[in-house]
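Just one chain follows, in the form predicted on its own, and it is written as structure tokens.
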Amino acid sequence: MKQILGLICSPRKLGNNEIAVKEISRRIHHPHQLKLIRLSDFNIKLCRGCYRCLIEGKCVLKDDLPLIIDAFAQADAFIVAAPTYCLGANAALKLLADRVLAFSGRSREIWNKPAVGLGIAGLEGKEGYTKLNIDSFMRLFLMKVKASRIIYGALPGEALLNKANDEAFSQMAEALFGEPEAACGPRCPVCGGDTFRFLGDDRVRCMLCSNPGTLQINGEGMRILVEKSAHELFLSEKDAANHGAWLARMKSKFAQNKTDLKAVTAAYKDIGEWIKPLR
């Protein structure tokens, strides 16, 4: 029996994120067990950027992250749901995404597992970059993105009362263990992303894989061309491993050049007055 991990980024119990994940699960025909993680239930500390997880094989921070890593490794598929806060996915999603390097030792247990992502916004069109946040999260964790959607619902339970969301739930349920969602609109030919930054003239940058490209408009419509760079992050398991190795080399390079780098930063040490929290 398949095990699906539902990742709930909203702190609301029985809110739209939780019930949407459960509704998608109810519509999946394959026999499965639904496991759930509400990120706000866990103590997840801020990444310190020390890279010791890459060198020592595990994160040195003492928190609940090992429980989440185990759950990711044991899952066969994922449903990721995040609410829109201030035109983007709420901070819980990014907090966990920033700790992705701590998962590197078990990346083979996560790589290419199917996933669908769901962003929920209270007002139509006011989701901002929530979908991009969710797409980025799934790709950084090396999941195989089968579908991602934005649905609308403000009050708890409203996402299910909105009939426009009904089709989305069914399509995501079908896509998780079936064929991926059909592309709608221009997509990045490298990563499948659908969010772009327009840089002027005909230049664009995919905001998911961060690769540059060009925009072509002719009688047949609009076409976006993007090429892989020499340094990718998540397009393959090898890319992720190479990026981890690069980060480890940067730490070694810092150690070798520590004296010179400290001489540069020392001139800035006493500029400004720090405001400190009360203890």
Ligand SMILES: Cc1cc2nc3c(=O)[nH]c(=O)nc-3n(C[C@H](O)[C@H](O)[C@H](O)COP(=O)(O)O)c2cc1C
The other form holds:
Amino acid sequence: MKQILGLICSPRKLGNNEIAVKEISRRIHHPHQLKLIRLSDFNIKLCRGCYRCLIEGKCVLKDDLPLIIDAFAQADAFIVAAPTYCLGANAALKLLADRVLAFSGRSREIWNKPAVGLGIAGLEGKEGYTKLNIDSFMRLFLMKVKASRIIYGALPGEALLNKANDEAFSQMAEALFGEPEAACGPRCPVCGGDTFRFLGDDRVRCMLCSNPGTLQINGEGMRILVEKSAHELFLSEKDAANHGAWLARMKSKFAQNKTDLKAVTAAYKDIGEWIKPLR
Ligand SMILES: Cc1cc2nc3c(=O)[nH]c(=O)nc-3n(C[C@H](O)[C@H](O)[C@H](O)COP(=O)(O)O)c2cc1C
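Requested next: the structure of the form predicted together with the named molecule (the form predicted on its own having been shown above).
First the chain shown before, then all remaining chains and molecules of the complex.
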């Protein structure tokens, strides 16, 4: 029996995210058990950028992250669902994404599992960069992305009433343990990303894998050419290992240059007046 982990980024109980994940699960023919995590139930602290997890194998922060790491390790597949808040995925998704290095000690148990991603926005066309956030999250955890969609629904439960979402639920249910969804529209040839930044002239950058390329438009249509760089972040296990090694080298570079760096930053220590919370 497969175990599917539904990652619900919305705090709203029985809201569109929760219902959509459960509906996708209902449509999956493969026998499975659905485990659910509502991120707002967990105490997840902000990454403090100390990189000690890379050296010690686990994060020094005391919070509920180990429970989430265990759930990721036990899952066979993922359904990642996030609501659009202010034109992007809500902060819960980013909060967890920023802790990704703390998963590195368990990466072998987590990587390469199939996943589908779902962004839910209240207003048609007002999802902003939500899909990019979710695609990027799934890539960071080296999930095998089978499908990724934006659907619409504002009031809790409305995603079910919107008939246009019906096909998306079935398609995602089929894709999770089956064939990945077919690409529509121009995609990055390196990572399959569908969001680009226009850099001037014909130059573009894929916002998912960060690689630069060119946009070509001719009588046959539009084509985007992108080349892999020497420092990929999350396209393969090898890339992730290389990035981990690079981070470790940065950590020792910091140790070597600490005195010089401190001398440079010291002059800025007393500039400005900090506003602090009352405790
Ligand atoms: C703070 C906040 C900001 C939102 N911003 C957007 C937005 O920028 N674009 C949009 O289409 N919907 C926006 N919404 C609507 C939600 O994306 C929508 O209601 C979604 O279905 C919520 O999912 P849930 O029911 O699982 O909580 C926002 C909702 C909230 C609470």
